[in-house]
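First comes one chain, alone, set out as C-alpha cells in the form predicted alone.
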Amino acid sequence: MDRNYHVFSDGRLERHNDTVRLVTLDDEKKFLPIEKAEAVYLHGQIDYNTRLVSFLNKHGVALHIFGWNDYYAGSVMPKRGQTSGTTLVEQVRAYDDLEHRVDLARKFVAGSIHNMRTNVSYYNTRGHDFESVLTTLEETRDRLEETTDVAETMGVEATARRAYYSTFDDILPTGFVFDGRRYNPPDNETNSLISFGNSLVYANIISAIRATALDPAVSYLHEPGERRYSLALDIADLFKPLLADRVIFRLLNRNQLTTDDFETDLNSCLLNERGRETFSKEFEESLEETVEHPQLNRKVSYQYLLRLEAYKLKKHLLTGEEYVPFKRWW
C-alpha cells in the first residue's frame, strides 16, 4: 500500500525535475517520494500552484489540508480514473429508497457501536469497571431495529457515543480531562486530540472512496450537503474508535504526549506542531499494521481496509450482496 506524507514546516511545495520538494521558510529542501505516496497532507501555511497539482494529478496523488485549527479544511484530489454512471445512479437509487437509506444508516451505527464496544471492552479487563457502559452499548445497538428513519438512527447512534465518551476520563491519565465532546474550537488536549484524529481518519476515507467509482457525497447515515463529502462521515465512524481513539489512548497513557504538546488561545487548545508531529507518525504507524484477514485468507493492512470498506459498500449497491459493516473481530 502507498504511504502517506505530513509536511508540518511553513514554506513553499513544489515540482521539481520529476519529484516534489518542500522549500521551507528558512530556504531548507526536502524531497518526497513521490511516486509511492497515497497523499499528501498540508498542515503548515504551505504554497503551491497549478505545476505542482498537474503533477500530483498525474502520478494520482492527494492533496488533504489542515487548517489553523486543525480541522479539515478541503482536498484537491487527483483526475478520477474510477468513474461510472451506473455507480452513482445505483448509489443515488439507494438514497431515494428509504427503506434501503435506513437499512444503511442502521448498518453503519451497528459497526460503529461495535467498535466503541471493543475498546471499552479492552480497558474493561484492565482494572476499569464499564460494565454498565457495556450494557448501555447492547442495549442500544438493539434499539437499532427498532428505528424508522435515519434522523432515529442518528439518535441512537448519539446516545451510543455518550455512553462511549463517559469512560475517557477513566481511561486518559492524570492531567488530562475529557469533559464533554467540544469541537468548534476543542477547548482542552483531549478534544483536540479527537478533532486531530477524527479529521485524519476523514481524509484518509475521502481517498479510499475516491479509489472506487462511489461519489463521496451521496451518503446515507449522515445528510448529503453542500461542500463536504458525507459518504466520507458515514465510513469514517466506522474507523474512529480502531484508528483514532486508540491512538488517543497509547499516546497519553505512554506520556509521549504531554501538556507541553499543546497550545491554548481565546478559549481553545490546540496541539503545537511537535505535537502533530507526534500524532501523526503513530497514527501512520496504526494505518501500516496488517491482521489477518478471515475472508481473504491473508494479511492486509488497516489502511486497506479503509478501501476495502468503499469497495463493500460498491459490490452491494451494484450487485445486492448484503453489505456488511467493519467490525472489528481481532
Contents of the next structure:
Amino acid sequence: MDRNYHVFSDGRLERHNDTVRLVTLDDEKKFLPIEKAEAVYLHGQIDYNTRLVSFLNKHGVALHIFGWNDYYAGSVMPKRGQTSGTTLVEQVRAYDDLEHRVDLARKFVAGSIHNMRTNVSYYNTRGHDFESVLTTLEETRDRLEETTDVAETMGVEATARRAYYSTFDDILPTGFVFDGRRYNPPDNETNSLISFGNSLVYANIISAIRATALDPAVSYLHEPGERRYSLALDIADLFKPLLADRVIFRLLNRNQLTTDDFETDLNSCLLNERGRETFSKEFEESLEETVEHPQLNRKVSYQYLLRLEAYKLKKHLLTGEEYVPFKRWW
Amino acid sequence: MVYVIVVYDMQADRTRLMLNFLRKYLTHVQNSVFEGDITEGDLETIQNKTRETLKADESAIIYRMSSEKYVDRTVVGEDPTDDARFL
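Next up, the form predicted together with the partner chain. The previous block was the form predicted alone.
So here's everything in the complex, that chain up top.
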C-alpha cells in the first residue's frame, strides 16, 4: 500500500527530475518518492504550479490541502482513472429508492455504533464504569431497525454519538475537558483533536473512494450536498472511532500531546504546528497497523480497510450482494 | 513488500543518473546509498533500469530483506530516514 506524505514546512513543492521535491524557505531540499505516494497532505504554506499538478495527476496522487488553522480546505484529485457509467447509475438508483437508501444509511450507522461500542467497552474494563453508555448504545442499535426514513436514522446516530462522546471526559486525562462536541471553530483541545482527526479520516476516504468508480458526492446517510464529498462522510463515520478517537486517547493518555501543543484564541482552540505533526505521525502509524482479515485470509492495513469499504459498497450496488459495514472484529 | 538497500558505484559524473532514478522509489540515506520499503514489482523495475543504466566498469548491489523487521539497523549520528514522510 502506498503512503501518505505530510508537508508541514513552508516553501515550494515542485516537480524535479521526475519526482517531487520540497524546497523549504531556508532552501533545504527534500525529496518525496513519487512511486510510493498515495497522497500528499499540505499543512504548511506551500507554492506549487500546474507542472506539479499534472505530474501528480499522471501518477494518480491526490493533494489534500489543509488551510489556515488546518481546516480541511479541499483536494486536488487526479483525473478519474476509474469511470463507469453503470456504477454511477446504480449508485444513484440506490439513492433514489427510499427503501434501499434507508437500508444503506442504517448499515452505516449500525457499523459506526458497533465501532463506538468497541472503544467504550475497551475502557469499561479498564477502570471506568460505562455500563449505562453501553446499554444506551445497544438500545440505539435496536431502535435503528425500526427507522423508516433517513432523518430518523440520522437522529439515532446522533443519540448514539452523544452517548459515546459522554465517555470522553472520563477517558481523557485531567487537564483535558471535552464537554460536548463543538466545531467551527472547536472551542477546546479535545474538540480540536476530534476535528483534526476526523478531517484526516475524511481525506483518506476520499482517496479510497477515488480508487473505485464510485462518485464521492452521491451518499446515503448524509444528504448529498453541494461542493462536498458526502459519501466520504458516510464511510468516515464507520472509521472515526478506530482511526481518530483511538489516536486521541493514546496521545493524551501517554502525555505525547499536552496543552502546550495548542493555540487558544478568542473562542477557538487549535493544534499548533508541533501538535499537528505529532498527531499526524501517530495517525499514519495507525493507518499502517495490520490485522488478519477473516475473509481475505491475509493481513491488511487499516488503510486498506478504507479501500475495502469502497469496494464492498460498489460490489453491493452492482451485484446486489449484501453490504456488510465495517465492524471491528478484533 | 520488501525492504531493500541499494548501493552503487559509478563514474563521478554519472552518479546523478542513479540518484535521480532511485529518488522516485527510495529514501536517499548517503552518497550512493538508498533504502526503503517497496513492492516486488518496483524492485523488478529498479533492477531492470539499473541494468540499463550501468556501464561496463560500474556496479550496483541490491540487498533485499523480506521485511524491515529483519534488519538490525543502528545509526550513529543523524538518521536521514527520520520522518521521511513528514517534510
